[in-house]
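First comes one chain, alone, set out as structure tokens in the form predicted on its own.
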Amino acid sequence: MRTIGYAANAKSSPLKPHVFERREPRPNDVCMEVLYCGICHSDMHMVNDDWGMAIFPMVPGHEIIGRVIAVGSDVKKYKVGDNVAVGCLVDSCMVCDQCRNGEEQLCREWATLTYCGCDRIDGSITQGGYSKHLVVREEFTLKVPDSLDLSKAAPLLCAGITTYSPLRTWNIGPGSRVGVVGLGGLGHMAVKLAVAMGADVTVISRSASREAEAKRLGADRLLVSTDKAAMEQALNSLDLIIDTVPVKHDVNPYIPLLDIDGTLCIVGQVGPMPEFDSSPLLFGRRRIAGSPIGGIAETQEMLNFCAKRNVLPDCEMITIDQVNEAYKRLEKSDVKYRFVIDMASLKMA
């Protein structure tokens, strides 16, 4: 299938129009027209090859909302006209213990990424959602509930599931006490989801200037991490802290905020972190953990939950020709809180 997208042709290069061929649809494939695609901070990391995983030319994008335009002969769940979604994964081995448990993101043979991945059948390099069309196997295609606003739903496929998954893993619900470090694309979703689950939510920030914004998003309070007296008063007050900060940073101030058996879960930074003091872990039976995205079933559960509770990210809509400027603004955290590309702005040549 011939299509068009926006691609980076080399490390840190601007994205430009790129005509390319999608693989030929297979019997278990869903073909879609991409309607909206979110811009994730990891897209920028991949274009800059910060993690050493880049393959060029690269069409980024793994927060995808589309409409089905064709289905293979073996497809059972979807039909032409259905609104569907695709997240960070487009395939996995499907036979290992993790895949059988619905944890495809933890596939023992490594899941196939939506872009910069390698197709498990023909070896072609996967290309993402900054494009007009997408071809994905049925098992990795998600149904978009009718009540979700299509123009705002795209970031749920990464920012949403990345924060939903640890909330579910640690059984957050009414009576739970959740802290959120960082109030960006991930952080604002963590706040909204934890509030919707009935938790008492504390946003942890270095500045008191974020208090009004934290409360607008539904948080119960803001804790200023540079205020020693406030931090002392907050000792042992949280069951789970979701750390969404996307750069190397010190987690030592946050660990004593956890109650006994509490967990600090890192979902933002990918890579080295500074040393931490093990004393608060040992004497409070606390934990530091990490979490990627969720599996396909959990991602569908998240979409259904967001539809039922009307949980959506705060989005700024852009056209595809604004993507390079959006990257510059993202680098400066100049967005509240997620960019979404209206893919109707991308025209076939």
Ligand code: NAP
Given for the second form:
Amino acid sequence: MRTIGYAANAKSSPLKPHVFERREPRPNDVCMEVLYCGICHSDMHMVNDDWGMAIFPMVPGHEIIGRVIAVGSDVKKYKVGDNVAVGCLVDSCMVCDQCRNGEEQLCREWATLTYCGCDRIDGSITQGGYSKHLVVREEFTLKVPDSLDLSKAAPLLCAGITTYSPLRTWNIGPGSRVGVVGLGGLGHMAVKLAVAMGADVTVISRSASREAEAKRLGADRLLVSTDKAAMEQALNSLDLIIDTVPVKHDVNPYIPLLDIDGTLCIVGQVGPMPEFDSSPLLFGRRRIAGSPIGGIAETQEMLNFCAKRNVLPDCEMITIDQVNEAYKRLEKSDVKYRFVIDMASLKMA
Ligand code: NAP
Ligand code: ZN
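Output the form predicted in complex with this ligand next; the form predicted on its own has already been displayed.
Entire complex below, previous chain first.
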């Protein structure tokens, strides 16, 4: 089917309208009209080819809310008119131990990404959610619970699951002490989700100016990483730190904030990091870990959790023609806290 999106045609180039073909739905496919799509910092990394994975023309977008307009003959869970969602993955091998375990994001054969992925059947390059329509196999389509505000739910599909998954992996609940570094799209979701799970939450920031914001989002306190005395006082005070900083950065100041057996989980920077001192790891049995998005079942669990607990991101709605301006602002951390594109603003030519 013919559709329209906004695409980058070359590395670091501005996004422009782009007409392209989506596949006709296969028997197990769901075809949807995209209603809303969030802008993740990863979209910007991909357009700038920071990770060497870019394929152009590239229609980014992996925080997708849509409405079903057609289904293939084998589709059982969805019908025309249903509200659905798609995150960072659109397929995986489905037979390896990780896929069978509901951890498609860890597929041994690599999961197929929503954009810049290679379709497992016809080899075509996948294109993301900054587009009018999307065709995705049923198993990678999620149900949007009725009570979730559609206009705000899109960022849950990446920022939400990427922070929910480590909170669940490390069994966060009442009495847990969680630190969050980097109060952006992922960071503000980490705060809201950890608070909803009953944790005591500390936002760790470079600047004291974030205190009121951190508290408004539900955090118990702000710890200023440049305040030596405050950092000293906070030694051994956290069980889990979720680090969302999108660039290479020094984690040495954060490690001693962890208590014995605590974990610093990196979800932001993908790639080289500066050296770190192993002594606080050895002497405190502390760990540095990483975590990529989450599996399909866990993503559905997260959507259901957010619907039940009314956990939603703070969004700034934009029209598709504002996307390049939004990228410039995201670069400067000038957004509270996620841009969401109202896809009704994208008209078929
Ligand atoms: P974002 O909205 O831009 O937020 C990043 C935050 O990090 C900023 O708001 C800022 O918060 C802080 N920050 C920015 N530059 C910094 C610097 N130079 N030093 C220290 N802190 C800095 O980005 P996002 O969408 O949350 O994404 C964050 C990162 O996660 C990106 O690299 C993205 O690619 C990655 N990501 C990973 C996964 C995964 O599966 N693991 C999934 C999605 C995204 P403060 O003002 O509080 O310092
Ligand atoms: Zn993302």
